[in-house]
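Listed next as structure tokens is one chain, alone, in the form predicted alone.
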Amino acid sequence: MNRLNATTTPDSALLHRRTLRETGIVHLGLGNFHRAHQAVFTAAALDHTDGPWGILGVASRSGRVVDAMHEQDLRYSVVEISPQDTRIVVPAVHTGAFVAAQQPEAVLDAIAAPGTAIVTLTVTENGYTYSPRTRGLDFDNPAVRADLSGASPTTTIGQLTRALQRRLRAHAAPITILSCDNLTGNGTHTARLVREFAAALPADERDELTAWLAEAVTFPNSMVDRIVPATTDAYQAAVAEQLGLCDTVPVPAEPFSMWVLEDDFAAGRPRWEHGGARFTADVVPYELLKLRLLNGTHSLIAYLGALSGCDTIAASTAQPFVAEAARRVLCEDYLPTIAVPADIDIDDYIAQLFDRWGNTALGHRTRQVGSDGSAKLAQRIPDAALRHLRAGRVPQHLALTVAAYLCCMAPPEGFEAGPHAAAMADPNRASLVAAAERTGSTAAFVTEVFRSGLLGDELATRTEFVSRVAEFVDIIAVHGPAAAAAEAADQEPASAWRT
């Protein structure tokens, strides 16, 4: 069978028909979100309008996405799954791919390129290096250390802060560096990590940088939403059955993509709106709609279905106790923390996120979902549920989501979390278990949890939700994920938004 490639492509499948010569977006993080995502919206742009736009993937450490690109003229497939339909696009807009880890000075060098317009990054909620406690950057990481002694930098704000250090010295063109991963405010976020990292500097390198940062660098805040499930097996096979070529890493995405960005582009963009991003003068909204709603409740389903059992969040879902645990965090913890933005209908909305958790025929895994609770749960648990607990109320089934996720770190003594939570790779997990079997019991556990910073400092003092955390953990752990729900809806009534 041929290798897909920029000969055997079928043109039906091509998202756009431009020759690609100029590279003007940088990308850090070539995994499968940026490729499903990004890359679409920017092949759709370019099927409207004509531009610089091309793509330069820089993946962190991995060169397997990387080298299979470059076999395949920098071409791969995205599967757009349904249980009614399968539909197979390329998108055909990277101009070139290398390995940071391989190339750290072609990092700074791409980033410096007079054409580079647009950085934008997918390198999830950890790889910002930044303090949970204090949402400033960690100066205790040896790797950030490392990066302001002037060594070829490794993580990402080194590498930005570096580069743009370059730039300054080069040409001084304006550049934007456009966040695409799922942190409130996520391009405020990384544009005071960034300060932080000059503000770092020696003050001959300090202080020019620094002035020049604001005023030709934009970091605007965006909102993504895709599931983007891992490539297995079963998608080389889609591709090969419907297009009859052989793509190594194709990647599966749900139908369903949103995009809202603010408009804030130093030197131009493409023309995304032609792929349906909408941009805003205030993406905040739209943020929270989508950390809580969305990524909330997608933590739940995945720690209860990963505790019982459950391979995939459709597979979680499906089980009545999940899907009522769902709907409860969703509706009556989650909902009324949030202003919904006028354009969204908030019924058809959830509506549509049970239709996407119940897709079949995806295969989204609980381990994927379940995967850096600490880092996820830390964006989506503690405004909320101190939203409530200023109230005077308990979130319950934000106290569950907690507990789950605890149980799937370290599992209590005597308790078997299974395969899919023991799969769950988290930063915090040798930590957890280590202070699970230093303290000794659950509630002294659960309580240097919260003092450790895992989820902020406020929320530690709130010994209501604390207990209510160590409660549920004993109800897992003794009799199960179903009886810890059962328990956190008894103690709550009906909302009002429930449907």
Ligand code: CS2
Given for the second form:
Amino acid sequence: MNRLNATTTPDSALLHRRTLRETGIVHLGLGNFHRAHQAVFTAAALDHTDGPWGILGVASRSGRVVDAMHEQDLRYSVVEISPQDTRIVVPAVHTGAFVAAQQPEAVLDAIAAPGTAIVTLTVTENGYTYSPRTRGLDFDNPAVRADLSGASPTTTIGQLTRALQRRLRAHAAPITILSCDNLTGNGTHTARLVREFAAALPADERDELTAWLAEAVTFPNSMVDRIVPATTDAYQAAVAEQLGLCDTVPVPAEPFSMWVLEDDFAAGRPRWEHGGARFTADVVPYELLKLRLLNGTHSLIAYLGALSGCDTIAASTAQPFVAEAARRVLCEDYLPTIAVPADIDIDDYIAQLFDRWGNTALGHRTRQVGSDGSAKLAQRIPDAALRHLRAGRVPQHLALTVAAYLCCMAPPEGFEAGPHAAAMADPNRASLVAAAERTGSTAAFVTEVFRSGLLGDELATRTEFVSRVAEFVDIIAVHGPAAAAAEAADQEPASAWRT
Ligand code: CS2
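What would the structure be for the form predicted together with this ligand, rather than the form predicted alone?
Everything in the complex follows now, all chains and molecules, and the chain you saw is the first one.
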């Protein structure tokens, strides 16, 4: 079978047909999400309005996608999957791809290049070397310290700041850094970390860079949304069947896609609105809507699902006790903490979320959503929980989410968390297991977890929440996740928000 490449791609699958030569965007994090989201929006924008917006994709460590994309003239397919339909599109917007770990200086040169107007990021919640404890750059992280010492940088914040420094020295042309990760105020957050890195440089470098950052570099906030599972052989088979071609790095995705951005670009941008993106003066309400209603609820579905033996999000949500817990965490614990943007019909939005989670064709795994919970939950839980606690209410299903997470990471003695929980990757797993072994009781373990700063310092002082988490851990351990969910639901009558 022929390989997918520039000659073989059928026109009917191409999202835009011009051959791109100019690189206007450098993207850090050449993973599936970028390839199914921003790349597709960019292709659709270029199909409508031409521009110098080719994307140079930088993978952080792995060469798998980079090598395969080179073998395919930088092309790959996006397989949009629903139970009704499979649609394949080829975005064809990349002008280059390489691995940062193999060519660290090339990252700096690419960002400093005069043609580069935007740097986009999908480096995951974990990729920002952020400390929830200090709420700033993690200066205790050896990689951050190495980047500050002047070695070729390996952290994203180090790469960005060193590249901006190089750009300032070379020609000082304005540029935009656009975070596309699931973080509240992702642009503001990135700006703060870059400025903290710059402020830690020697005075002669620091002052000039800090002034130029304020003047010439923008960091718009953006909300990104598309469920993108890890790829499997089934997607290669779908491409083979529909296009008659071999693509070794297709990306699966749900049909839904959404992008809301602040229009604050220092040196121009593609006409992403033609691909369906929305521009707005204030993205934060959209970010909170998505981070809490979708991502926050997603975490609970993933942990309860894994603990009840479910491989996929769709299988987990198909269980009535999980659907009920999801509805309650969403409507009672998250929704009252946000201001719904005026153009969102909240009932439709919620109904659509349940449809999206119920997409049985997608194969989105509980282990994928449950991975990196230590970084994800810090974004999803503390601010919402504190809003309720300050008002005198213990948000039961937020406590349940943390308890289910802890049972997946450090299963209590005698409790079998199962293979899906065991397969969740998390940089904090080992320290959680060690804390569980060290402490004599669930209450002591959970208290220690909160004191470690995992969910920020303030939530650790809310003993009513901390002890509720411990109680749920015990209930899960003895009676299972469904009993814990029933206990959470019993604490309060279902609210008027139920739809
Ligand atoms: C998920 C997200 O893995 C996770 O934590 O909640 O990746 C989610 O699928 C996307 O944010 C959807 O846009």
